[in-house]
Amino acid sequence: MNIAVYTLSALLVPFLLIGFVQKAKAQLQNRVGASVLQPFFNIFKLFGKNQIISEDSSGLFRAGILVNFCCFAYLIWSVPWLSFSPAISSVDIFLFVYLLATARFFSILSALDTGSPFGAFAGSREATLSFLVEPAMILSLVAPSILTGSSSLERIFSFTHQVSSQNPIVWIFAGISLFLVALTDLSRMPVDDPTTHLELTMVHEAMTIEASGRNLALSEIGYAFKLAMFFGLSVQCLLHGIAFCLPSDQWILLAMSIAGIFSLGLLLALLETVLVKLKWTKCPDFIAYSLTMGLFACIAALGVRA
């Protein structure tokens, strides 16, 4: 039943919450906007169009998309970014970095394989973001890490642990910093405007823009993953802090998990209507918000464990 459960959320959660997002964004612009289901449409169709692949890129084009999907489709099956997790193996820190290491990796070598201008400056963009965003990620997930003793995602979200109705304030910091991080990795504003025509100033979109067919059906397969990855972690970081309240009944955390997730869409979707595209030389200065989140995080846990 798990299992089920859990597949069915994977599959439908996270187009879903791309299309909430954007239907989101669309009523607070007074405007109709797609339906909710849209993005299911696009992946379909996408499947079913040709592909064209530029002369002068190599099998290093497809093979980083492939391996793009590959890793995220095994994080969303292994992290427990819905109050739990059925995978046999659990995924602990250190895989979880190095897995969207690699997927971050030959993402960029697809888009330079191509030969694309476009691709070029976007690969660029995004190994420096990473670079810079990589420490509060790691910070995010230390904090509650040294509160359980472990290193496993598994355990240290566990609502059974006993630190998971202690702590407040370590919870907290660490849900704030892993959606700020979500908001620089995912390339959404304040960092990046996913809705702009203008490529030289993308960074996700510009990686992609020689994918089309079943290639680009799957990079944006892959991003939906991370998307409702990152925003799931970030839910169970807040119920987390809030678990003193929390029912213990799993069904209930899974509900509230995806009703936390959706929250967070929302609230995405209001960034994006009100606040406008940093300069790039100021995204060092968002993205030390999201560290300093981290920090204080992983300062509050050193206390409590001291």
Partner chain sequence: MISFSPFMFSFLQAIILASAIMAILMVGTGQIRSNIMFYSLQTLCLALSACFCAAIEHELKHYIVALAIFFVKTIGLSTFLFWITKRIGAAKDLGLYLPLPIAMHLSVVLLVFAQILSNQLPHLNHLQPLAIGGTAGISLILTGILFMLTRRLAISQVLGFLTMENGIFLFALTQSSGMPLFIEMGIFLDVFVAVMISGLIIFKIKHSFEHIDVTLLTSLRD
Contents of the next structure:
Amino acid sequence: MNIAVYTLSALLVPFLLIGFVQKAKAQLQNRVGASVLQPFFNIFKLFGKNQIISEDSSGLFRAGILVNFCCFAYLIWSVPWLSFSPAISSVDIFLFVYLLATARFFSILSALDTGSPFGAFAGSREATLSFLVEPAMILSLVAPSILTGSSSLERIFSFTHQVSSQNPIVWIFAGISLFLVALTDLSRMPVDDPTTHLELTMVHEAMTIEASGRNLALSEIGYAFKLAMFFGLSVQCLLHGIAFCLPSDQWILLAMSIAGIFSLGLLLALLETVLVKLKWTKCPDFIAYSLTMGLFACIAALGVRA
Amino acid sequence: MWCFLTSGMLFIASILGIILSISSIAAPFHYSLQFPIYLGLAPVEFESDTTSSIFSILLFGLSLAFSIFSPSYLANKNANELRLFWSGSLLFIASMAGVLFSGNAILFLICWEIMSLSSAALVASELLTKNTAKASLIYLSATRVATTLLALGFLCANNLFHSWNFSDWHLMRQEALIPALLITFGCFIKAGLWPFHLWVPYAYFAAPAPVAGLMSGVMKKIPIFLLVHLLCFREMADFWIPSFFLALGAISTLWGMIFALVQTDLKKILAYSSVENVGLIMLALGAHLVSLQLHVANLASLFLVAAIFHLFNHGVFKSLLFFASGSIYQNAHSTNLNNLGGLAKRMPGTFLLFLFGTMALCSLPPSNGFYSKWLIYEGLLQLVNSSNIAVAVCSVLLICVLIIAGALSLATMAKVVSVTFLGRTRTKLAQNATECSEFMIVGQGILACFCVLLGLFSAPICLYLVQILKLASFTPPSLFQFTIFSVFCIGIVYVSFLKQPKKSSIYSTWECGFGNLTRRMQVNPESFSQPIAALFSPLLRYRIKAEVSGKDRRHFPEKVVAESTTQSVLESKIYTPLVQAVAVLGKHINRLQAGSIHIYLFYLLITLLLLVVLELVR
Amino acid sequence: MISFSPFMFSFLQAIILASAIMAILMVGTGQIRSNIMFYSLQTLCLALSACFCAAIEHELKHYIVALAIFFVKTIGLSTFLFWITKRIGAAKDLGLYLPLPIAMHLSVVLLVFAQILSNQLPHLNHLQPLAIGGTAGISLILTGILFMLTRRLAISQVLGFLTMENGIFLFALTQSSGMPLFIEMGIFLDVFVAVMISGLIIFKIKHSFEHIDVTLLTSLRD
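Structure of the form predicted in complex with the partner chain, given the form predicted alone:
Shown next: the complete complex, the earlier chain at its head.
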């Protein structure tokens, strides 16, 4: 039963989330927008399309996209991004960060494999962003792991440990930090604009510029998984922050976490409507805020332990 | 012909050495030569214990790959160069084995000295084709200083404990702080830790690739062996030495990677990355000492095992990468990234093996490099949870430092792999590159096999290390599920390679409708690393000089020249003035040696008088 | 002394900490408008915590002080500063000595330092949960100094000064149940007048030097 519900939500929520964000954004900008189900159609269409491969690329191009996809497929199965215990296995926080790094490494390589200057720009920027964002990511995961005394993600987010009075601060800061990290790592608005028409200014979209057909579909699926996973983890953190007034029934928790993910999606759409893209040299200033939130979370967690 | 004979002999000797070291784990040997040769203060004696056996497995494993790889690498060298290379490297390997198995300090120092001198000769061995004199001199002076500090430390220790045997020394005691510090810093210099890492890029850049592999794979680990032998396993009386380990280790992890990022030469990048890895090992040893002080035995053993395992891994993958750089140099005639590109299609075997090494260097999950780093992370996290607040804050910071260094190494290696192997070739020279000879592939392949085996059996190997080092047991994290997953993943990749999709066509890279992309329009190493380098510009002294000229400068300039420069602050601000000061001092001291016999007689008289007066006063 | 539920106490602690956190977040950005916004949020937290303290200790004067903070600082000063910024056209402070993100991380370190420092101090107040106010107060003072150190523009100097003043107020409020009402009001008047005068001076500087960069005013020392 659990596994069936988990599978279903892992297959549905990521794509619905992307469709939902696009729809909400369109509505906020007084447009009608595509249907919420559009990402499914897109992916089906891409699987049927002809794929074009650059003459300069080696076999690494396709292998890199596949490895990238495999990493996210593994993570969506083993990271507790819903209030459920995952189906396969538990992942350690460091393994989580390094798996993301693996996916990133191979996607950079496949972007550079074609010798395209756009892909190379994007790859270099992606490497820079990951370097800036990874300390914040690890701090926001280390803080709850200090509280719970375990490094396994499943045990950190298990809703069983006792709630002390100062815990909400730690969880909420970790949640905010993870959300900011997600904005950067998923190349969303203040850092990168996913809807611009110019390849030179984009990060994620320019990395996949040479991918087409099945390859593009795989990298889009990977991106959807990553989005759902980051938002899910951030929602889990926030839910733990208010765990003292939550019911313990697992179905209500599941419904709340899915609702939380979609409300973060709404927040994202709102942010993307209001904010403008930052100049590239100003991005570190924005990312510094996520690191500060992570530092607050860690300090609070150390304070609780001491 | 004799070249192949020599390498064959080295091959057999290496296999014998591996067998010997494995058997000596179970039954340690002690062998002493009493009568005919005596070193004045101590006998010539060889003995083995568990740590030296572990290190010698690494040594002989690498020399096995070295013996297969080198003959083809040296194919177009003349007889003189060959003679120097083989005599030097045989002496080098033998002296390293001597250091590992020496039973007392005197023999250790002699072997250490032979090791340093032979490696310095090897660094200078391509003197005629490349300008290696400066590199060799810098390396030589660094290792002289290291030897001096070690010798001083050994003398002090002998003074305290009245023995030349390492087993009689108890450097963790309070009164042995001075010899312990001297030995520690001597080892830091030889290992190339942060303020003393200056010789590393020079020496590895100048040395022939297989020798550079051996130097970074084994020789850099010998000082760590001495530190493990003398300082670890026991609780230090004071906190100075552990904090030196932690601080210098953390700084060199970051510093090494930041400088690796902006280099444009493959061998220099690898050299700086080995500064990072030695920093990581030292950091783990420091954490080991700290957790011994906190009386957490299982954490201490975790850190020690992590340090030794990482040292082993680094030895394997770094020499793999150096060997690969050798085969690139031989076939594309350059290791400068600006001259390379598109080698994946021309040298597929080397590319695949290089990718293995790269994954281990960036510590990406299924590889062996990840596991040892993971152990260190886990240990640091447990250190946060089980100790006083200062240590907890420090270990959170260390986790951050390691993560940042990891991200930097990812950026660096993504640059290296893509600029070397992917895209199009950047020069005509590299366009004619072909795959290297089978022997070179086999030599690298052995190391890649070691990488894979160490990665697959990482948890059992760590448990075995715990057992043979007689440490407190801990439960190492398991990569088992993940390994199954990665096998699964490789399976998917394989299947999808077999099945080329029907609807697929080959076309040129997207160029915005501009026309053909030339090979100069690709990313170059400087531009790839510019965004991160700009963030570290005060540290790197990073400057970009851009010059735009022509009539319409804004839209259609005739000529655009951009050049980025970096400069090492340590080298220009500290070492250069220091060397100049020493040179000036030397000039003044030089006056004492006037060449006149009367003045020498005068010195003699004064010395005699001084000695007599000293004796009278006592 | 009414009985206060522990939940309310932790809420009060959160508000007190929030003021310190707002100050830290203020260090991280060079946009003057966001700086002023963070400052006004910070004083809002201050006013709220004064209100809570009044409810805990049943003192009328704290209510008055809270109201005064809200109207004078949160609304009055912020609007005034917004207006000055608009008038002189200063949108952005480029920062001095340190990159602003690094300065923000440094001020987090200063928060830890403030915690250690306030643990050493004797507890003047009988209310144990308010001990966090000492930490937040010291942290506000230190952050204010750091803010002034890492900025160029005169208007940022005023903001840093105001942050320091908030720190002193918070420290006094939580550690010794506040200062007498007269002194409190006197300080208010002083601060208000000081900001008005410095606003005028900024106008003057802008008028006669064409900029408000304080680092370029070193030649005025004679």
